[in-house]
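Encoded as structure tokens, the following chain is the form predicted alone, with no partner shown.
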Amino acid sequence: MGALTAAAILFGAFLILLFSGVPISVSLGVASLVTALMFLPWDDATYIVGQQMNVGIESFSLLAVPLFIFAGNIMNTGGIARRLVDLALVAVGRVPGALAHTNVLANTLFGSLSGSAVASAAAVGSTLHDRQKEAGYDPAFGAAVNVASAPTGLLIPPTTAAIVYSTVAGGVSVSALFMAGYVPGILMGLVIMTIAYVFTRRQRYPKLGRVGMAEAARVLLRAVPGLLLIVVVVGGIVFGVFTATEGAGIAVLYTLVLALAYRSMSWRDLKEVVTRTVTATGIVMFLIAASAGMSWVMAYTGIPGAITDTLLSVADSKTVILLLMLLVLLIVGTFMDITPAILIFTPILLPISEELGMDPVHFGMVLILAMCIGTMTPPVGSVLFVGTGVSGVSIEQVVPKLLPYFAGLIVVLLAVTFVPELSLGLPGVMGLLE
């Protein structure tokens, strides 16, 4: 049986399920088992596609992953997220429509922080919520700056969607991964800016009052404790003081012991986001098992060769394969979350990658930023989903706003994808690339 007729049955029966309701999880490893079962005995697929499985969540680098959820979750609930939205106050509330662009700098600092769009979203956006309708925002312009801007926090180190990258790539440097994602991150913010600049400028959004230095220093304090976790879990990591994982567990201590501090976290709320912690892990580690189990079934059917070979004899022009890439990669963000999107397409599109000549950590920016536009996209988009739910307004009202955001960030994305510097240039400098 040829590995093009193996990927049609593995993902035909993937997408069945997937469409039919099934959770992604079951779906991949379903899927998995009944294309094993394509060559293998009952017996011998059962077994070995549940022992990669296993296998797939045995490795320690992973054990960052609900660390920083972890942290993240402990950050939302413990008050972090007010200190930073003041901050971004204070930092751009003298320009036109003030409210729109602290809320994308707050989306920036918070998401780096928690690593979490949907956190983001969900505590950037209920803060502000109120502030900006006292102020006149039209209540979906404003869910759409916080649904753009809430993923570039995905991209701004520490972030797990790198440290997931990092394990199905084989091991990419997840130090040079994490300076790869701040130009990108950035530029993504600042173009969200700019967009949020022209509609608030034009439909005279006010700026906010002048804040004094006394005011503003106390706001700067207030927020430096919070901003010291990026500078000393990504410098430990990047500097080699530490690895990912125990400075995901540092992160924890030092987001346990702030919200202590700033007395904003009772236990009883510590039990309950230990418990969103628990269900969060549960979810991502099955996910993970399932695309391991997948990965194995289609490196033994020889699918991403076959894959790589077909596009590659389809098109000679690397620029034409790059943005049939880049089309499959939006496709499947308007119906997958992030995560089971890098677990299943870093096996397929990175020895395409690869033979087109680019680096693992450049391809892993580009996967990533286009997964961050995914989330923000129907039907199943979930920062979206948040986004419009602590805003009060629809889906049909918020997607309007949200266009001219796409159609920035997809610019973003073909210069990320075409200008290597701007993901290599960084970790280049530091000597973090091999």
Partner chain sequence: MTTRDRLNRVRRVLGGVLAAVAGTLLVLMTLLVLYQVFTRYVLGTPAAFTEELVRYALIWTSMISAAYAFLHRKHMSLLFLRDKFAPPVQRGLIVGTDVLVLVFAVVVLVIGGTMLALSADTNYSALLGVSRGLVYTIGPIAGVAIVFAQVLNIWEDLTGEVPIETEGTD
Given for the second form:
Amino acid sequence: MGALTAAAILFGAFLILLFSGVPISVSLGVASLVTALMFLPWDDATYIVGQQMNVGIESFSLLAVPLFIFAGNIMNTGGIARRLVDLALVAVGRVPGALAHTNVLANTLFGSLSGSAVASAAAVGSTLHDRQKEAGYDPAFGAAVNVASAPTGLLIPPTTAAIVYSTVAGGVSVSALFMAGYVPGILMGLVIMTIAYVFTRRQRYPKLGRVGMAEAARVLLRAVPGLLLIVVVVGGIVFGVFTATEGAGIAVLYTLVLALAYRSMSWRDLKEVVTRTVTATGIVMFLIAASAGMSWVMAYTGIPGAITDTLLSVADSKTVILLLMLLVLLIVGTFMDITPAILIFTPILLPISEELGMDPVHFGMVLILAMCIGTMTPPVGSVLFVGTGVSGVSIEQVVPKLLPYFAGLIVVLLAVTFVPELSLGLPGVMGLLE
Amino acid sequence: MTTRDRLNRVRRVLGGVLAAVAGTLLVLMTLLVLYQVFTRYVLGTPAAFTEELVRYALIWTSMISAAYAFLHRKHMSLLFLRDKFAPPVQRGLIVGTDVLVLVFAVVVLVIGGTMLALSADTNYSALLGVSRGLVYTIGPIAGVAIVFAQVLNIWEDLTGEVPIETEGTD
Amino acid sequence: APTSGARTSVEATPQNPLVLTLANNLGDDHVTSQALASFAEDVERRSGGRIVVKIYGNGQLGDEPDVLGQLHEGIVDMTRVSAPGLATYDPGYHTFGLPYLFDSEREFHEVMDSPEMAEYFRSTADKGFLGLTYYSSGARSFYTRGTPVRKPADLRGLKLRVQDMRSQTDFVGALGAAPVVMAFGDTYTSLQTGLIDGAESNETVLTDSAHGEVSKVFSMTEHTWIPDMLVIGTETWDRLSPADAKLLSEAARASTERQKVAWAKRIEESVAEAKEMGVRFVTDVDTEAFRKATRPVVDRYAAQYPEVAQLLSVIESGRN
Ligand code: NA
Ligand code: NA
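Swap state to the form predicted together with the partner chain from the form predicted alone:
Following is the full complex, with the preceding chain placed first.
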């Protein structure tokens, strides 16, 4: 049986299960098992999927994922997010459309800390929603800006997306990925601000009142401990003071101490935070476990090699192949969340990108950015759902307002894909690339 | 006490135990990671055992947390297509899904996991000298917990009882 | 074993060959990977296409302990592993991770090529695998960011990355250093940033993994000679006719001879390249002091595992 037959069985079974509503992790596991059964006796197939699901999550580096989720949840509950929003308000308050820009800036700051686009969309969106309403903002417009900018935090470190990618890509340096994310992430934020500026100028939304120096200083001071966390955690990881996992552990300790100092978290809140973290851990880690089973079956049956050969024989220009890959990623992103998409598509597309001479760090940025766009599209968009949910508008109202941002972000995606320096410049200068 | 009350109580107890164990492990792993940094920078001699212990604890935490997420139907899935079907078809898909999860837990986690644990029985870890067979027993343990969770979920599907507790996640 | 294709080498034909999977977690351009590729070609040629060895390189099927589990279950047929990794199934293989068993490369090859050693490799069929042949991985030495290591005291308090094997943490600990177990992929950045002070490996690590950029002193302590093993599952071995079993063994041995030559050449190239990178090689090492300091570890293993004691005597007798 050939690799392409195996691919047809694996992806066919997966898609049928996926669209029937079977959890993504179980769809992956069952599809892998069924494919393995085509090649191996049942006891071997069962053993191998069981083995890979266990050893796939036996990794010190992967612990960074639950720990960053933990830290993000503490930050959310502990009042650290709100202080960052206050700071953003002061920083861009005098620009026309201030509350929209505040939203983008706060998402960049907060998402950078929490490492989760969804947490960012929820925390920042709900904090700003009422103020935007008071100022006469169209709630659908406000939600669109929030949804479009929340995923910047998936590129700007610390980010669990980079850690997950690093693991499936065979240990690509987390430090390099972290530094690579800054330029694309900031570029994304600037493009959104520019588009929002054009729209808000037309709407003549009010500027915010001038903030006195004393008040500005007070707000900054209150936000400093939160900001310092980025410096400590990202700096510590990038400069090798500690590993990404240790950095995540320090982030948990730091946010916890801060939350206690602010007296904004009760014992009951903490228990709630732990339970929420446990749930998210179960979801993400079980997905990673199942995708390890799939990776083994794909390697054993030779699927990635066969797909690479097929694609390279169909198109011979690097540009065409890259555009095809982007198209695939954008389609995948419309119906799949970022973590499963990274887990499933890295083993398939990374070899192709390497064949094209792309650095794995660069490819990681392209992959994550494409998936960022995916998180804001229907029918499945975690950030879209949460972002619209907190502003009390319907998805149908928000999507038309999102269209200009999609256009802008696709331009950013093309730039990041075809200009490697945007991703590789910073880590290159710091000597983090191999 | 009705059947529903009894099953709900089972769900609450099982959920409580899973969350407590996974939560404790999560906090323990955080402390181990911090201890590792502490021993390296403050004591000057890095603790070697933490890395290994954390790796094993992560498997346990993940598997138990996964069971907890199954109990509360929190695993990520794509429902927009299913929701377009007529109610009887939807119901069929829901029951089918929950049965499939149960079968998967039995075949891969309980049976495959037991085979793995047995074959790794004499495989001792480099630093702590614990048998990896022991580490991998979490597969069958979590598998059995998922079977319990799915039995409750399937009963719920069939009787149409509303889930008693739903929690917000992100 | 796959459900398709020939079950045994007797029923295999060029049209329906016996396909044997071989897992290897080294990169494809590694000297030993090339030896394995030549082994596969050789088997196919010698068998007239009845036996095909299909290689999965680059660790596609998993890390060494996981692949050994797969070998044990009969999912993969052969694998290349670092010898001490086999201790899980036969404690005797701990021996190959112990320090100062061999005085020189010549002695290492003499012992490894001896008939007694060949007999030992074949003695583990009841444990699920047999050794087909070994490949040299050179002598391992300590390399550091800047500290020359001439005597055990020079290692005191240094944080050194070691392989994830008990024998390695044991003897490095016995030398007064702090052994750090970490993934090989993290070693470069950890050396760069000073998270660790050094590591231990053969000379090729300086160039092939670019560690010479971040650690400038390579001290020729030559503490271990850890060979790689090419092993075959007993279940697969039993599916070979005696003639085909012989064919496979001979092809394996022949690949070892080719690998020896290629390895020596590679080491020479690496040393020259590393010197160009500015790595200093420290050769005036007090080997005797290291041997003395680590002897208790060897004795402890011999006392704990009769298989180790047995293999140590095989090594002793092969040394003449
Ligand atoms: Na982030
Ligand atoms: Na989407």
